[in-house]
Amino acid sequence: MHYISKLTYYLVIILIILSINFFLPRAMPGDPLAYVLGENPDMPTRMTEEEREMRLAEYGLDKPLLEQYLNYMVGLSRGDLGCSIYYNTPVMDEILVRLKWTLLLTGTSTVIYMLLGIFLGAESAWARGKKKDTGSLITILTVSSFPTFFLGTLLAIFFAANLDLFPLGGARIIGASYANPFEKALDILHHLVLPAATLIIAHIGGTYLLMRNSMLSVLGADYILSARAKGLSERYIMNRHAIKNALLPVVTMAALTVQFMIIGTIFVEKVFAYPGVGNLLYDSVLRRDYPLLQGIFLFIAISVVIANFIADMTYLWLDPRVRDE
């Protein structure tokens, strides 16, 4: 029963997102045709009346709103997100070409920042009130105050421009021919270090604080006291009793933070000229490529909703108390 109502809820959300995407160019000040053609809506158009009508018909903008809406939905169901003005290719193709890089970048960073955040948060809570705890708390609060683009730029300046340890940008050396797959992997990894490091530093704060708080409340529980009374070693209590129980809220939050990760990726990919979906979004804003921009928005929004749905399902499955309510 829970599963069905959740599913309905998420389907409604997706319908709302699709509708926002449809009505956005039509509700905004300015001519919807200007958005489809990528013209600056603030500038007077140079089109003649006949030309304009021809264009409107070409994009189906002369039809009644309801018919436009239905056509849009039918197109979407076929995976048709429209055509990019700048590239003059289907939006879906442009996204798919870049998707693998974004998945590589976000995937690697998510795994590392989660593990690192859990470890540091647990250690910090264990040493609560001591210098080590205060030190890491202040460091992490400070680092979390850096906007992602500023953090990335600083890393690029120090480690790429000045120390020359890593490449300034890109996902691999353009036009390089590799002797073997291992060499290729190494090159990709070399390009991945700085963007991934930026994302990890920018996102570790949330997991760290959550884990620290969760650990602190677990440490006050009776079973920790009895474990101590049994004479178990501190390390053993921490690893076997405390961390395990403190993990639940952190795991639940993991999928919910997907959207922050995706937003961070937009900035990181821009700073490091990483050829992913985020960089494409930035370019589409600058070039006023509205069909591309809207396609990427839909793609990201729906991915995030699906991630949230999976998180909800996992939570129901993990915690019987919620399930049987």
Partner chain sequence: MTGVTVKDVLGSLGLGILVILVAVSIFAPQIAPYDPHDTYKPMEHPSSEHLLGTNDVGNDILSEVIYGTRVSLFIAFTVSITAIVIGTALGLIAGYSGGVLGFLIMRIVDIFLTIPRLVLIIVIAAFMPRSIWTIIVVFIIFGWVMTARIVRSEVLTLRSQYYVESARMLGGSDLYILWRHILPNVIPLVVVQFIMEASHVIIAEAGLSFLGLGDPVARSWGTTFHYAFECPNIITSDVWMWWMLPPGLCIVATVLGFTFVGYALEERLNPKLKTVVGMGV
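In this text, the rigid core denotes the largest set of C-alpha atoms whose superposition between the two forms falls within 1.5 Å. Quick caveat, the model's predicted, so the values are computed rather than measured. Positions refer to the first chain, counted from 1. What changes on going to the form predicted alone:
- In the core-superposed comparison between the two forms, the C-alpha atom of Leu76 has shifted by less than 2 angstroms.
- With a cut-off of 2 Å and the rigid core superposed, Lys100 has a Cα displacement that falls short of the cut-off between the two forms.
- In a rigid-core overlay of the protein, Asn162 has its C-alpha displaced by under 2 Å between the two forms.
Could I have the structure of this protein in the form predicted alone, to go alongside the form predicted together with its partner chain above?
One chain, no partners, no other molecules: that is all that follows.
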């Protein structure tokens, strides 16, 4: 019953998001047809009033707002996100082309910074008050305090421009022919290092601090004292008893940080010219491409909702007492 109520709750949230998703782009100032011809992405296009009316009718923007909204909801029910005004291609196609790169970047970064944050936070708490704890605390808080775009710029200047160890931008070498899939994977990973490192460094601080504080709160618990009284090793007690119970707030925080990770990805993709959804969103905002903005916002919103749903289910697995509430 708990699972059904949770699922119903998230379905209602998604319906509310769909409505906000429609009205939010239209609240932006600017002309959605300014860049419609796509000849120069940096220069707005001038058109006659007749051409403008024809274009508005083509994209359904000449209809009353309520009718546009109903058409939007009907289209979504059929899986149709509409057609991009700027690219003149289906929105779904444009997003899917970029989605694989964003999932690769955010997925890799999230897994690494969560695991590192949990491990370093647990180790730091276990060595509380010692040089290891103090050093980790100062170092992680310092490096993770930089804004994402600033940190990405620093890494790009130092490791790409000065040392020439990594590519300055892109997701792979354009037009390259690979001898085998392994060579292609190496090229993609080579381009992934700096963007992923930027996101990892920028987000590891929150996980580290929460895990450290959570571990400190369970170290004095009765079951920890009982395990020590049984003569179990410190490493065994930490791995098998302390960490699992300390993970509960970390799981909740992981879902909440998904939205901040997505926002950070936008800046990182722009800094490194990474061809993901974040870069596409940035360009779509400048071009007032309503259908494309709606599609990207929908993808982001659903990603956050799914992350929270997974966190709720994981919380139930880690703490069965929640099911009895």
